[in-house]
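Just the one chain here, laid out as structure tokens, in the form predicted on its own.
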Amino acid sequence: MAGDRRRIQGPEVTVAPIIIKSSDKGKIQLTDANGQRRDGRNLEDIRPIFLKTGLISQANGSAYIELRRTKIACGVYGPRQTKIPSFSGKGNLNCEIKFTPFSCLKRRQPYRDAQEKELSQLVFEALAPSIRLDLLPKSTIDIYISVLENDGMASCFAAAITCASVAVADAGIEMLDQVAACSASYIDGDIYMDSDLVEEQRESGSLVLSYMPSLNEVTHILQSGEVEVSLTTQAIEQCTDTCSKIYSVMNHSLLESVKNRIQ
């Protein structure tokens, strides 16, 4: 009797499978016995930053931010005509992300999922209050960011909106100020400010702050788990001082951007 041709005949004889466990992440040593981190840091520290701006030359504005294992592009291409005819007293501003399908652990798929459009949403809610948009009418700007590493979800998200807004800035768009932003981890009652993807993947919440230091104002406030109130106030003042500091590095930036046009 022929053989059904529309099956792949398995072999005669079958191997069970060799599975190995996974090393359990409860196991891995966070912090040592100084308090400090596995890459050195103290609790209240974040990686170092990378941040240059100009690289995409067909954009308005562009920058470029490394934190270690987190690279981030933008591209800012705007102020232009909008497209749609109703008149609209306001400038329209578009914030897309998008993850590169070898940037996580699990490979991406090519299309936007449901997790890259809420974090768009995320970001226009972090930079729309800095952004002079009433000095705009019938125009429309456009933020693509693209995520080439993520080492920790919480501290991707706060460096596109650091990322986004220096280009925005690079782009020549009036602001009301430039947007620094960070993240903290809730971890064992402790607070770990820019965590990385493993000891993200021990935290028991998570907080993601967007602030404008020139004004004390702060714009955006992403905040998930069950977290006491004093930890939660605690976890701001530090991100409130951290942003401070990025804010600092954010304007060296774009001051080198500068010196480098006039000459």
The other form holds:
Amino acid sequence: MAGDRRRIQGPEVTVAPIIIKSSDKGKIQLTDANGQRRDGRNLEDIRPIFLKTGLISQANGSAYIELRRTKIACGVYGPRQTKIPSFSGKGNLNCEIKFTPFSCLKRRQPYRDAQEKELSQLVFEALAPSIRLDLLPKSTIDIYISVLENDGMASCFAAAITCASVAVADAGIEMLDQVAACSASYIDGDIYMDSDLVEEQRESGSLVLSYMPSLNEVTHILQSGEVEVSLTTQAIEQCTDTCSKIYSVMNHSLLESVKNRIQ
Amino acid sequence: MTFQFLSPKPSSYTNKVDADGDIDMLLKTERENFETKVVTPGETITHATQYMGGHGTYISPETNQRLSSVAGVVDRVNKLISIRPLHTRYTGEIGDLVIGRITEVSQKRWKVDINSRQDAVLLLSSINLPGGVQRRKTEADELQMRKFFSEGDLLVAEVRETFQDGSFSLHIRSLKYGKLRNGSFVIVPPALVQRCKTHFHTLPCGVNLTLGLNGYIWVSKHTTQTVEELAIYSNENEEIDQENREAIARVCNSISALSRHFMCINDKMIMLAYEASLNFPVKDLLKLDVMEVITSEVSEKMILLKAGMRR
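For the form predicted together with the partner chain instead of the form predicted on its own, what are the coordinates?
Every component of the complex follows; first up is the chain already shown.
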């Protein structure tokens, strides 16, 4: 096989890694006797959401979301003229998610890594169906998401989608509906909604659902790990219900900002 | 035989008459569905199918309801419903006065940033040449386009034409329009600037004000010279003394205060804000609490003025 000599050549025969499930000893108890989680919420509850628009004055639209220790800011620039002159009847959507160096437990490099690229693409896939790009020929919308603090990757990703959608609405860009997103973790056969970092380390799989509540349409589903079909269906149902709750928070914060301006 | 004159009956509609004298034909209950209603994207505006949809609305293919696609206030003109987003880019109309910044010089045209979805174009054929001569633009003119406008220059122009893709063509074929000098630039949301008879004002504090409908505002030193005397495309700023500089800065900061509190911007409002700001030194005007004091004073004065007009 002609390969790149500068790369480290792997062995010719591959062997599946042996995954050793560590014993339950010495682990933190995730739920107490009453079925409540460490921060006092039930399995199907999410963390309280703080959501505010218009924090970045330079941007055309912006939003900030906080779910306890998950903190994300998002700025939307545009629609503005596409720089490279190539005609397209539809608008371009650029999403970029960025973890600040201090956002995770381990320090992150300031440059863009593979995970950020992947998440950026996923945010794009979740948001693009909701925005009316057909009305914006030759234009570009840039969405920049900065994660200030990350408390669980799946919930952080879901919060980023929610936050970006509100920021797009704040920019006055025409869209079919706002996208609310929420995450669920599968831990020992139970579904933990909106899990945090400690819970996420124990999960056997996770699901992130992006959903447009008033149109009743799902824009994006991301599932990872090993799980049974019945549990997945249950998780999707729970996520759609939760998204509708998140949607009311999104609506509230948008209405607040509009009403503040009218008066 | 005696004639009896009957006074005209009030109509069965309890209706408002708008500024153009159009009578509102909706029933009261219907109207209350819309008045000052604030909606978010995806929210149902109305179930009724009799209305026409304007900007910011779409029909859901499944339920046939009219939904909103932006966050803003419902605007209804008779049967036409549209949603006015408060925080959006500028969408112009022919004849609008705008202020823009040159972003690119290309063949026979300039690209101008006017805060809209696309950059506007200013054709070489839609400018006046220095000296005021009317003639065909030659290749020689094309070569020295940077002498008229180069990248970063500010100009005031009028919208000549609008295009399907949301871009505009501008013209400056009047001595009122042209390059901007001797002043300071402020950006406000375009929704705040109202269409007026004139957008060129000279404030009593000795400051010239140009209000672009795209939310770009130019505050400059008052000059008594006519435009013809000046070289139209000059890049040289004149000497501005301390007093004038302070007045310009004060007006700029008053405008920022009004825009921060989302109050509409015209010469009257700016003057009220300017008067209210006189109690503070210029550099304090950008502090949040001072802004609040100024704007609340302005809104009080506006209420008094309105009451006075009614009497």
